[in-house]
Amino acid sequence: MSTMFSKIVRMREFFILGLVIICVVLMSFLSPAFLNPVNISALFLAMSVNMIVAVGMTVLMVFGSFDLSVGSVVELSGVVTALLILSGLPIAVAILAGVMSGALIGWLNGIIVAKIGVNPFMTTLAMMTLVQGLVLIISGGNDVSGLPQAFANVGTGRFLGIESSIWIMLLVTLIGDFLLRRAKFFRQYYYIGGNEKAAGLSGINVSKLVIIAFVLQGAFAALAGILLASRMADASLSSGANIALPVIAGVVIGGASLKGGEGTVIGAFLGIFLMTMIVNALNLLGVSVNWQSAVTGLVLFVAIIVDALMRRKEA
């Protein structure tokens, strides 16, 4: 029992959990409106996208990998989505063929990386530039606007009071983590991060992982870009702007190592879940947009720091 229970103390969720617990209790006191249900509702809603990107990150980071170009795609999509719908299609159709668009971006993303040898880097760094420019060319430069209040509700309509988005995000995770933890499939990634050679020698098909990988990043993030323009009924050209270094921050502080096999989805959502807890904390204790970046930056400093010693200890 007490073997079992150093095991979960030295979990990294375990951490990251105490944590939140403390911000939580923290903040109720430092901030009443801060347990204020519409807040509640607003964290996690601001949480969303990056959490649903973060799934497919997970995954990359798991064996060694990450995607820079996360943030391109969730614009593309968007873009893809609405003019889509506006030309006459089917929501259901453009929102689908808004998600092949993403993963498609990961399809080649993966084949350069499994395939042809090139660094994950220099690969989707390039990318990202690729199809930034192709969602200007495709939207003429402009933003998307005049969609159907349809649309709007895919990513704004409400269950038991909670808005769809905040629903799917939780789905998202839940399976996403399941798979990772218990899947036969999903566990091989761990292999590829622990060992790539010794993965391959024992009959792992490495490069058909990697290129899966990157197609589930490329949906995931795609479909965090079609909720975000459909709540905010509009494609915005910028909408992807600076998430793939936030969500990549989120899985590190969750228990992801950058040289792999380590991370589970649920520490990326606690990851995630504190940074966007204390953007919203300054916000409501209002302190100086100047100061968010900083203070965001030195808990993924210190979080950093803590995760290598803690490393050392268990090594």
Second form
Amino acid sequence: MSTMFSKIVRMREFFILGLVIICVVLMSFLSPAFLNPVNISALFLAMSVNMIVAVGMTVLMVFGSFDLSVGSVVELSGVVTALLILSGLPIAVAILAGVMSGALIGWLNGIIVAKIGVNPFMTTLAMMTLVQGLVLIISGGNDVSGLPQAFANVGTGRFLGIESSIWIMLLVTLIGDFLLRRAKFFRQYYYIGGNEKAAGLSGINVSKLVIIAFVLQGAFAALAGILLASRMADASLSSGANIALPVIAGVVIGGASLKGGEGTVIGAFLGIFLMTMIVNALNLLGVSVNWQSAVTGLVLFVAIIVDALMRRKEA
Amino acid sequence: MIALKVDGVSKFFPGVHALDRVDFVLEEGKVHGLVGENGAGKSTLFNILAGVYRPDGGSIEVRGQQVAFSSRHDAMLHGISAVFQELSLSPNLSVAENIFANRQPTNRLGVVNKRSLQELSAEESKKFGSEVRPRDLVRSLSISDQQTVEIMKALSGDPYILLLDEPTSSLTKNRVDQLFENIRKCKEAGRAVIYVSHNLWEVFAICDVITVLKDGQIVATVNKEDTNEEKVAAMMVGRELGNIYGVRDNLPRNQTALKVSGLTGEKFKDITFDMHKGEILGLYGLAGAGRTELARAIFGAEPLTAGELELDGKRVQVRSPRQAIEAGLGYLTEDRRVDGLFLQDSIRNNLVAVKVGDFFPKSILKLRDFKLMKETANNLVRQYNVATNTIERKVGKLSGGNQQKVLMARWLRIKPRVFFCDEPTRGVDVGSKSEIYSYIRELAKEGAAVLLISSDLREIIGLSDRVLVMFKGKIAGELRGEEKSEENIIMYAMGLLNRKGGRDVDNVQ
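Same protein, different state: after the form predicted on its own, show the form predicted in complex with the partner chain.
First the chain shown before, then all remaining chains and molecules of the complex.
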């Protein structure tokens, strides 16, 4: 095998892309509705929230960290934005405030992890619970509904026939992937993930970068939350309940490792696409909802076991 | 009676002959000191006797019976108890549970009998003369008391042979006396003790027989009465230097590059010295003397509590490695695997890790210039003779010598004006060693000031223009020209000599 070819084959994205293609081909035979533009569009829409969160999560995982509080931030930003709109603030200002609320939560996470030295698991777990509580307090325990059509258009308006949520997801994915591959600022995260001590001694400002990554994660989660609230025309109190772990799983399927040092946004995109597609396919095939979780879990196992075997061979 | 007999024991580690056919006899009722420089083989021999390492050749007899330990546990079954430099206590368990870690008294159902555990432990404390209480959690004890517990743990099984590796490293003066008292009791009871230490006074205070190791071989075994500290120190060194260190030229070295005054940190106090342009300044000290901590603090990697830095006559503040690098400093770390290399990353990415911004010049987004990065990495690999067919290889897959060359090249690329080299050749083959020496000399020749920190005396003497010696966080001596002999350096490093020329009597805390 030529080195170029073997290198491409060893790339994580290639493996996961192969898996995606196999599933797509399989599905196109099994269900004629699968490749229907309406279904494809629904699939992308279904993954948009998780994918926008995953852009921030990929950066965190590249340096060996992660954030469990993203789900709570998705709810918080939706509720904050919705309440501000209902209070009469211009929509743009309310959205900005919603994003800021997420960035602030991220900043707190970052400070506690980087400056106080608490591990990200405990920090973001506590933050997840705290923010959940905050959401209940400021919303009074009820979903915020009755939002104006103009706000609904933010996430559902169409451009070239495709919904804006999808455009935004594709945009942050492409820009995020490019910057994480090429920009000096983001390349530094790979050094931190590879060896944090060595990175510091090489002149990389580790704590500053860690804080910024958490702020970005907060902002991305908030953006996702606002788009979700806009699409539903309702800021739901349980919208973020099941986000953090699927996102982390998707990013890992896409090539990141919990130890840090590797991972790409395109990989995360493929990982999350695969997971979303499985659910979509099971729905189309009429498989009982009760089976979805078990099948998703199995696919996860296949992905990580094949990867572990490939790594072992490499070592 | 002979307690232990070691016959022609050897031990190899990758690239190192750590023990070379060592013969050694330990008698009952004797305390046997084992001394040598860092890396002489003391710890290797110690670990073989304790059952941690298995020898690659030779035989060991305990009480005339041939043994081959397969584990620590196996050695313990033969009555060999050991106190290692690293504490092996469980901080969240009580003193009693730690002392009786592997033989807690139980009833027939295997349930630990707490009361009898406490009683046994209290007995041990009393016998030892210690005041630590059985119920106290180990983590609540001072480090000195923790080490005492470690020693009590080793003594509690009434071992036939007791092995001690630097047992006093964190003991206070009273605790040292207490330990010596207990060692004497062991002696009187006909036990045998091996005492490994850097500290020659201690060795002379407690040992009956002293064996000197050097480069994995035994130089001599002598009775304490027939020798003295100076003679033993001379035996610990003593070998001709090769010429792998290159030749010093006679250019003047009188322009100050870095002036360090009154630096104080956690592990060192009131350090003042100058580094000159074009000069290689050696810095020697035994483990715990504070040399690495000092270099890291100047480089901004550890906090300073007092002191000033002047670079080229201008005061500078260095609060982080980042600022240090910007000011023109460089620091090759002591342990490349721990805080030097990104082992899972490519040679390319490792080479460009310092001032990585040089390779991201494009637009305000600072995008990567991949061609420049590859070109530079390829040139560095060629220039510093890193043996690899591609710069995309994982650095962790290179040999120790090549890894070290990658690390060296990373720093030399940015041409630091002041360069701290911490153990630049540890675990490196001789060929790479001499190359690394030539790179250090070259850098100095170009006008940089180099601080060479090393445990290898020959390296220090062979390369340095001047040598500073640290002892317990202070600079004990500065040696030039003919003064920088191995004997002299060792004497300063052990606190036997100090700057004022006298003996340092305040050597034990």
